[in-house]
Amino acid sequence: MMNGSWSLVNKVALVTGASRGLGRAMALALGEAGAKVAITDLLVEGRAYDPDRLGEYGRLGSHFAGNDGIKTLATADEIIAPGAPSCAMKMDVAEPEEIHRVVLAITKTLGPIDILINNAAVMDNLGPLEEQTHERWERDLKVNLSGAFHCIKAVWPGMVKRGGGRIINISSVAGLMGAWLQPAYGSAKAGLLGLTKSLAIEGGRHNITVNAVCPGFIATEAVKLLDQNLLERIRKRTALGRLGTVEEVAQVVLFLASDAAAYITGAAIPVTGGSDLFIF
């Protein structure tokens, strides 16, 4: 556990989308540094899920799930273990009745909640613009972009009440440069950014930060499955020539939500490797 302006202890945090990757390493980094963390994904280990349902916000999430890669509660258990209080629960970031639910449920198992984590996204929607779908289109902004809107608007007032908090929004590289074959993707990820900028302004007269961290091609599950050349062709257009760790991504959450960047809001943060520099 942390000293210092690091230290989280007798914080409690929200991660959403945390069964795996980003969002596993991110909650995990908090509950090192003392938080209680709330865990909170689509799928949780165990409970039944609609086939149909799931396939409408991601091939990913299917394909996970059928292979025992879901680690909600694993997570959560991962936390207590060194006796930090945390829980796992099941929460649809595209259903804001829900999130209310469980924010409330959250409160009263942990604490009222002093840092958000929007990591929740789905990413599987690839395909020119004349392939893509007013469906697919909704959708993407429904998780990617109005799931956080959602849940920030479900945990400000609180933060407004209590005379502070920490919100940090996952946006991406591709909110930053765009994305090839991804416009609704792109589009949700740099619409992101502005709500980051515009909530930071109104937050900081209730010292409320509000800022956005911007991964790379991170070493996730997900990217894995990646075709191998294509993997190739993205380390040598990065500066570092790799990619880079969940937990490299996890560290910038942690120091966002710490007093150590009390002074941060507004932000958006590239955690890229330099992929978003002019390279050839």
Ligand SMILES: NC(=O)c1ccc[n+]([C@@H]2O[C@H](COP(=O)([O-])OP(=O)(O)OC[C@H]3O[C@@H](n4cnc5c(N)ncnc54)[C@H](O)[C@@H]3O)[C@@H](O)[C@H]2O)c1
Second form
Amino acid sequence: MMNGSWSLVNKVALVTGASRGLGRAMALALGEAGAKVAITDLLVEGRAYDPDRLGEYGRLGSHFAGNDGIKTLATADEIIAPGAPSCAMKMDVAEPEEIHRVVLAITKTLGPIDILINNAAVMDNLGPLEEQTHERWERDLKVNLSGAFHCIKAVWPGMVKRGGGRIINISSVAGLMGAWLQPAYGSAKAGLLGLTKSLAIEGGRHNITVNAVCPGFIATEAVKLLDQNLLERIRKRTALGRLGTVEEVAQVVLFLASDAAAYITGAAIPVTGGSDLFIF
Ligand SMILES: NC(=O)c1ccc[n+]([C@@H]2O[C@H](COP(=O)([O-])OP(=O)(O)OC[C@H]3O[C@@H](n4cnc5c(N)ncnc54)[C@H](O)[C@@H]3O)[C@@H](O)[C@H]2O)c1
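With the form predicted on its own done, generate the form predicted in complex with the ligand in the same format.
Next comes the full complex, and the chain you just saw is listed first.
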């Protein structure tokens, strides 16, 4: 376990959408640094694959990228193994009442929340504007933007009371540059940057820092479902010539959560391998 300014010993962290992909890697990195971590997600191990529910989601069906990739409880167990307390709970970020209930439960189980990572998102709504429906637009904003707002609302009073906290919103390169065929996703991720900066101003007087991380293309289960030709094009227009790893994003989140980043707030940090640079 880590010592010094990157250590999170005695801190409590809540990560949303942490059953797999980037959220899981972030939870593991925070746990390794000594934090008590609450793993929350809409998806909990053991939920049967239900092809009929694919219609609720978008074209990529990334929600069902494979049940064996869903590790809500297993991630908590992995953190507990070397000795840090952890717990796993079902929490839908589109349900404000559920968020408040789960935040209370985490506070009882692990202690008051010092670090909130707003990672949960849906990114499967892919299509031209003519195919974009009002329902899908509303769903994307509800999960990807309002979800973060509600989670912040739930932890903020406690952070104010205790004189500090860390909030990290996972935006995207799509929030910086726009997203091809993903108008709702791009809008929500850009909205997260506005939320980050606005609350960083408000949080300053309470010693709450609010930052955003903007990953580029990271090799998660969801991204691996993309067409191979598209992935090759993405690699070609990324300065570092490859997709990122989940650990490379998790390390930046860990840094922002730690004392080493005490004077950083309102920042939007690209972790893109240079895919946000003008390459042709
Ligand atoms: N993978 C990438 O290349 C990439 C790039 C830029 C940004 N991001 C962002 O990183 C984050 C994680 O992405 P990922 O690639 O790991 O995706 P992922 O689909 O593997 O993980 C997202 C998680 O969020 C959960 N989730 C979805 N709706 C939810 C809800 N209503 N309540 C609670 N949890 C919910 C899902 O169940 C899933 O476990 C997202 O915010 C995504 O937008 C990813």
